[in-house]
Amino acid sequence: MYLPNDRHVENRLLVPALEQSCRQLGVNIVCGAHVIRVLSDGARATGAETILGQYHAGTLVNAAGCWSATIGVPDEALRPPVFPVRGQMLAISLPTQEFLSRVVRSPRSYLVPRHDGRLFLGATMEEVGFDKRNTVWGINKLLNGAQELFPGLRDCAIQEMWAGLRPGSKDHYPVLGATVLPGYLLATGVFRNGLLLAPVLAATMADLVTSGQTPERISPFSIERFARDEVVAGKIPGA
C-alpha cells in the first residue's frame, strides 16, 4: 500500500517540546517522584503516596505506561492487567539522503528515514518483563528484516541501539476510564501506538475529568472488561 499522506515524528524531540508547552501554561512537573500508592480516604481516591512524599487531589490519573500495574491500590479489582512488551530498535547511516524518504513497513520490521541522514529500524515485541537489554537476537531479526527490503544497506554504518517499554495488555487493546473508586482513572494499555493516541486521549481524559461522564468513544474500554471475561486477543472490546 502505497499511503503518500503517511507523517511521523521524531518523538526524542517531542517529549522535550511537550515538557517545555506544558510548564509554559502552568503545569507543575515533579520529577524523580516514583509512585509508591494511591491514596483513599474509603469513598474516593484523594491523592498518591511517592517517595518525595504525599501529593492530594480531587482526581488521580495513572498514566505510568508499562508500570500503571506496579502502583499499589486499595482494592486488586483497581490493578490495570497491564505489562511490558519490550521494543528493540536500531539506526542506521543511510547510504545517501535521497536513498529512501517515507516509512516503509512490512512484517519483518519498518524502516523510518530521518532528515540527519539516519534510518530507523524497529522494533521487535517481546515479553520479557521490564528487561531494556538489546540482544543479539532483536538487533539481528531487525537487520535482517531491512536486508530483505533494501539489500544495499548492508553496508550502511550502525549508530546507535535502544530498547524501550510498550504497555501491553491481554486484548491488546487500552484501559481507558473510570474506575469503581471515584477520583481514579486509568489512561494506559496503549501499547505501539501511544504517540498516535495521546492527542486524542488527553482530550478525551481531560472532558471526563471536568465532566465526570465517560465519553462514549472511551467506554468500550474500561478496566471492568477484564472482570467480565470479555478479553480476546486483538478482539476490539463490546464488538
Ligand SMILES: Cc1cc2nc3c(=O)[nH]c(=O)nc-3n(C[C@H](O)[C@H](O)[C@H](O)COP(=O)(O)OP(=O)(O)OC[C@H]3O[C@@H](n4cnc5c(N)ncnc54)[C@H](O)[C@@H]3O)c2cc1C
Given for the second form:
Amino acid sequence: MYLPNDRHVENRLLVPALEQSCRQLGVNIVCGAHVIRVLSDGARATGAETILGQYHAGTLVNAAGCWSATIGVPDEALRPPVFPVRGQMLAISLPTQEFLSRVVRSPRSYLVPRHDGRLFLGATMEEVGFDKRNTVWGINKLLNGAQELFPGLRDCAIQEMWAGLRPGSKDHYPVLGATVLPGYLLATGVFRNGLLLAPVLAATMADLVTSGQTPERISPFSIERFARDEVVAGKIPGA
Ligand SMILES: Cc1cc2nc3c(=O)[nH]c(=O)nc-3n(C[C@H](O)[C@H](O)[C@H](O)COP(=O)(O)OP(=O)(O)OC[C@H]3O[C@@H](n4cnc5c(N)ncnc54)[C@H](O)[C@@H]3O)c2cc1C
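If the one shown is the form predicted on its own, what is the structure of the form predicted in complex with the ligand?
Below is the entire complex, every chain and molecule, led by the chain shown above.
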C-alpha cells in the first residue's frame, strides 16, 4: 500500500519542544520527583508522595507509562495491569539521501529515513521486564528484516542502537480515565501508539479533569474492564 499522507516526527525533538511549550504556558514541571505512592484521605486521592516530598492536588493522573503499576496505591484494584514491552531499534547511515525518502513497513521490520542522513530500523516486541539492553537476537532480526527489503544496505555504517519500553496491557489497548478512587485518573497502556495518540489523549484527559465527566470516546478503556474479565488480546474493549 502506498500511503502518501503518512507522516513521522523526530521524537527526540518532540519532548523538549513539549516541555518548552508547557513552561511558556505556565506549567510547573518538577524533575526528579519520583512518585512512590498515591495519597488518599480514605474518600478520594489527595496527592502523591515522592522522593522529594509530598505534593497535594485535587486530581492526580498516573501517566507513568510502563512504570504505572509500580506506583503504590491505597487499594490493589487501582493498580493498572500495565507492563513493559521492549522495542530494540538501530540507526544506520543512508547510502545516499535519495536512497529512501518515505517510511517503509513490512511484517518483519520498518524503516524510517530522517532528513539528516540516518535510517532508523525498528522494532522488536519483547516481554522481558524492565530491561533496556540490546541483544544479538534483536539487532540481528532488525538487520535481516531491513536487508530483505533493501539488499543495498549491506555496506552501510551502523551509527547507534538503543531500546525503549512500551506500556503494554493484556488486550493491547490503553487504560484510561477515572478509577473507583475519586480524583485518581489513569492515562497509560498506550503500547505502540503513545506518540500518535498523545494529542487526542491529552485533550480528552483535560476534558475529564476539568468537567469531571468521562468522555464517551474513552469509556470502553476504563480499568474496570480487567475486573470484569472481558479482556481478550487484540479485541477492542466494549466492541
Ligand atoms: C522502539 C519503539 C518504537 C516506537 N515507535 C512508536 C511510533 O512509531 N509511534 C507511536 O505512536 N509510538 C511509538 N512507540 C511507543 C511510544 O514510545 C509509547 O507508547 C509512549 O512513549 C508511551 O508514552 P507514555 O507517556 O505513556 O510513557 P513514557 O513515554 O514511558 O513516559 C512515562 C514517564 O513516566 C516517568 N515515570 C515512571 N515512573 C515514575 C514515577 N514513579 N514517578 C514519576 N515519574 C515516573 C518516566 O520517567 C517517563 O518519563 C514506540 C516505542 C518503542 C520502544
